[in-house]
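One chain is shown next in structure tokens, namely the form predicted on its own.
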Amino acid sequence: MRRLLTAAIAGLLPATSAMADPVMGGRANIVVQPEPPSLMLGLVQNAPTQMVAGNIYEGLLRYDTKLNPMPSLAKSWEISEDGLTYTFHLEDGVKWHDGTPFSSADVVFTADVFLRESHPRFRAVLAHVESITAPDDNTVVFKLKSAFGPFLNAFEVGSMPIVPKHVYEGTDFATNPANNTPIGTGPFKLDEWSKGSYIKLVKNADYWDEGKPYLDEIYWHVIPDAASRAVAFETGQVDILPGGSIENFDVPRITALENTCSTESGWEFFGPQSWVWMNNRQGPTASKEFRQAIMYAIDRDFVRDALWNGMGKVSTGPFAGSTRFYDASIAPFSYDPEKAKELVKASGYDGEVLEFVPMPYGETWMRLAEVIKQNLSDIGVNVDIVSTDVAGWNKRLSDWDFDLSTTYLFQYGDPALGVARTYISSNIAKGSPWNNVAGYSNPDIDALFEKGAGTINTDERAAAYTEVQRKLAEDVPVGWLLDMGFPTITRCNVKDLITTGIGVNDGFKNAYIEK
């Protein structure tokens, strides 16, 4: 017997602006930076590529800002009682941009062939899949090897962009000429790409979601310099600044302009969280008391207010507030230098100098390093900031050659998809800056993360992850700073631009420009 989990679709659709009638036509002028290296989302998953190509390609599902699944190419879905079989029913009448009909064969090819080879993050999800079959043209069945709780959260366009089988089957995916002229099922098609200047997308007149999109075209302006991007908005050259387009210190000035709106929504799925890496293997940071002292020593309210202009929230632990199973009852670390001093003394710290290798991602991050150094100096901890470029920073972290560092990572909506990787001992691997770089190892944590991922019972998952958060908050393997806020800034007549948990990365099918 199957348990029908298909959502009450109408109830999950994003709310529109007071149900106003969308306006047809017009162009959205928007910044993209840096320029994407490619728009073939199945091969390249960096942020600029996804931001543009999220209009060209589609996933089986979308997710609202509460991370509830919504229909996309799959109009409904079912999960078997044992949590091992996921059946997706596809939309009717969908066509690729070249006019070829879309079918379940495209989904099977994408997941079982193309993405298994090309997509490192989705390939990890597919490791739980035993088979993918298509009983008819509009149905796809995923059968899992064992229950995997977050499976239904892995089908957004960035994780699983559906690619055309008739274009890629039997070819070298990396050199296929279609990579330069991407063919998707999405609401917009690539019209022109002038390298170094702009990317122009035009409306897909045969789009399956009748009546959409409302815009005629999207014009992505490639503007390398942050100050110039701010000027482009001020002068009316662009109407939309995606999160991170301008320097933090420019945000208050730009958002104060007339007819300017901003929102921090649209990042809920990613849950970007910044923290201080602490090398758990050696030196003072191998001590739990010392790591706890660092948490009490850093004035994170000041960091948020002075460096990030009040954007984001002070993190309370290892789960960002938008991530599933976040437990708000976990007591956060307060700014308490006196308590930090007591813990430093208890740790046996003897005054040695710690090497702090900050993330070299711009001026704000360097200011952050200076603040942290000052906070630690205030409690008697000596820190030497070691500046480097991105390649050098990657190498220092990959080689575990640091005492302290800074970073921010995405959590992808579910602890099994974006949180566990940082704390489980099986993900300690020299040579990568994106795994358990801190070297934290705790068999209890390993078991709890495995328990949370290995069931679809929500109560059991919540219990496991609550225990994870409590134990990690005690051990402090890394120093959590902020659940980061990235404001998207627009003219106020740009409507319904952000309607899901991945914001502007999800395509502009609902967006319109009010006259």
Contents of the next structure:
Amino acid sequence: MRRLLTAAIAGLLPATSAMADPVMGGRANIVVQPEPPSLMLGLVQNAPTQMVAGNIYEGLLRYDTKLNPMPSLAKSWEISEDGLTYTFHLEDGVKWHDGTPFSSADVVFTADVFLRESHPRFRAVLAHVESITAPDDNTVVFKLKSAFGPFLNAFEVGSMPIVPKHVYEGTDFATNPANNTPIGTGPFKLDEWSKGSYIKLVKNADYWDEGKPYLDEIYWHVIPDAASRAVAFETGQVDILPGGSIENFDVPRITALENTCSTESGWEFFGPQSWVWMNNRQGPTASKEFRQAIMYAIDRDFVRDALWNGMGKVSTGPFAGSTRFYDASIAPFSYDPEKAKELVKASGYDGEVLEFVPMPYGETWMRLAEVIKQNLSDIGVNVDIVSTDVAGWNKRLSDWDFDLSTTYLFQYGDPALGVARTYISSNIAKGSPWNNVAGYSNPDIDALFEKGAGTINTDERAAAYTEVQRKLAEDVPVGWLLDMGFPTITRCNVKDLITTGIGVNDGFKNAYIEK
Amino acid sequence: MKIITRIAGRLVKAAIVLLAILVLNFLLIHSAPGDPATVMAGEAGATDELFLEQLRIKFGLDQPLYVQLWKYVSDVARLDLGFSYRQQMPVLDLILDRLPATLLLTGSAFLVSLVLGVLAGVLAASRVGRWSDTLISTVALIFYATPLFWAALMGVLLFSVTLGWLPPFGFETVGAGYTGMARAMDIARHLVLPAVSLGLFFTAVYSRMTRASMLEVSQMDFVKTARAKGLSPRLIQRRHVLRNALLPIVTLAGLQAGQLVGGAVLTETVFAWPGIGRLMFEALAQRDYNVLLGVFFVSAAMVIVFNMITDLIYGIVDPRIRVQ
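After the form predicted on its own, can we look at the form predicted together with the partner chain?
Let's see the whole complex now, leading with the same chain.
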């Protein structure tokens, strides 16, 4: 029946059907910025590493743009009734890039030994795991201590890259010389890395997913200057600009070029959301009314339209729109300076000057800081912008030495994985700029997040998370700005580059270049 | 014999200066807020205490500062510049890897600006007051005042985007697989825009300096004497005026030569040139202490070497000057 249907459609639209056939061969030229420190994804998880190494390593699962799990190294899986046992059946005939066969022992080693030592984000997930065993070469069983709702969302390549046991077992992982020649199971292999210039990946001819990948090679060009990256696309040196490669003010100009396509898809899993950090411990920002005032004072539509060229959506609360259990019924904050002024008055603000340490991530973020300063001065709140570099900013935030700041964080598809960390009390710890830096502490919220994570019953989870969203929107521990949109810009003949919820980071397994 | 003791004396002085630079740099860098562990954790977007602790132990940051300093200085004394955990490579390898690109870029800029600048200066001085003098002086003034990054971007806009004559950035055409002569030509084409933008400022300085210096010398008595003797104006210009006018140029050239290593951060960034300036800048942003110190150390050593060379050249240009 299915074949018949396809034939019928093909008959109706011969041209479209012919175009949909992937083309073998060719090269993709893409920008990476900054240069990754290393491509060993098990040890280093910063954004550029994930983007390049997502072609070299693979996870057990992938996720579509609705965040539903799809097979990758695991071709199928079962979850027991009580939600405590997860059984994964692995793909047959998978080989590491050095020719050694891949087996369940690699998965057990990766999860139980390697990532437990080296991957902070996955380590947090592993805290819920009682045991990881391999009953046979192609099966892996995870037994949990107690039900953990988002467990099936934690197997994407950046969270759990499978690393080769035969290369790493018994070595010092951090100094293993193999880190410079990463061995994965992915569709592409590292061929050459000319530091400061480019990284070249070539097709893995032995790839387990027969017929893939289509491309012969990928060149990742290291171009440190944002204007030069735009020029690189304009003059044809590169064909793909991943989200965030060029300054926002260049996006309209570049996307208007001939033969240029762009999409905001491919960020659903990460759900990047920007906000204003507010120090809940001390000063005016310790007051709830004052924090609400800031939410009403910032003209977020203007921020989106003027600074981000209309990309992204104004956030309604602590969950980005693409995150699971997002509740659209919660009333969003509007831009209302009058109301903000009343709230400031109610908070007993005495004109104290707040220290604002904006995130130093490029021009747009500096402009954002200026807009916020202006918006706050409109309601009578005095702000001093303190400039730092990235390391200095990390330090100030980690030491809680700020009144206001800006940031954006990934939500990793599920509130238990990416959202809870910002608001739960157990995550207040000096020394990191990415945990509960605001110092917000509320036992009700802690309990609700725990309830939402501690079951696989979707309805129960939804109920807990709706409650969380309502309460947080009332308390405003941080000032939510935008669910950010990052356009991936390509020549229109680059096809199927983005097919999953992690976009470019998922590797170029399906991508091809139309002749 | 005397010359050997003199050189030995200078070397001892140089070593002391280097040591002082090393210690000072070390202390300055470590007093900047933030450390590589938080930067790496920050880039990963998530962390916990254990992870930061692991990183700090790996980087040796858990040790007291004087222990770290002593270890660093004694390592450098053995010509071991340390290891970059961030880049997973020994610092010396990283630097040697990037140094040729920087030397090629800054060396070309040096030659271009020296030759063009002195020629333009001589030309202007010999036609003082005429339109060609005014033209050269004006152009030099404009180059002198133009910010480097702006000149670079305008160059890219005109010669790469609009005219399509020159590649906008990079060291060579990536993936083209050129070898031998074809590769050299390819690199040369890539070199034009960055070297010219980097050299503009010094071209202007040399030409103005040469012009002024030539005019000053040509008023002196011995030049008048030479003229009175009936020597040809060309010979006077070359032998009497230019040679004596060269001293300040040598001083300046020594300064520029000191910047050959590590002096091209901006140009290398705009043109994605895989050199040492960018390496240094990135290491600064990432608090990659060992790389940063390594680049500083190598640059300082080069400055000292170029200073010595400059002193020797003084002696050649004007034999009355003796290196003390």
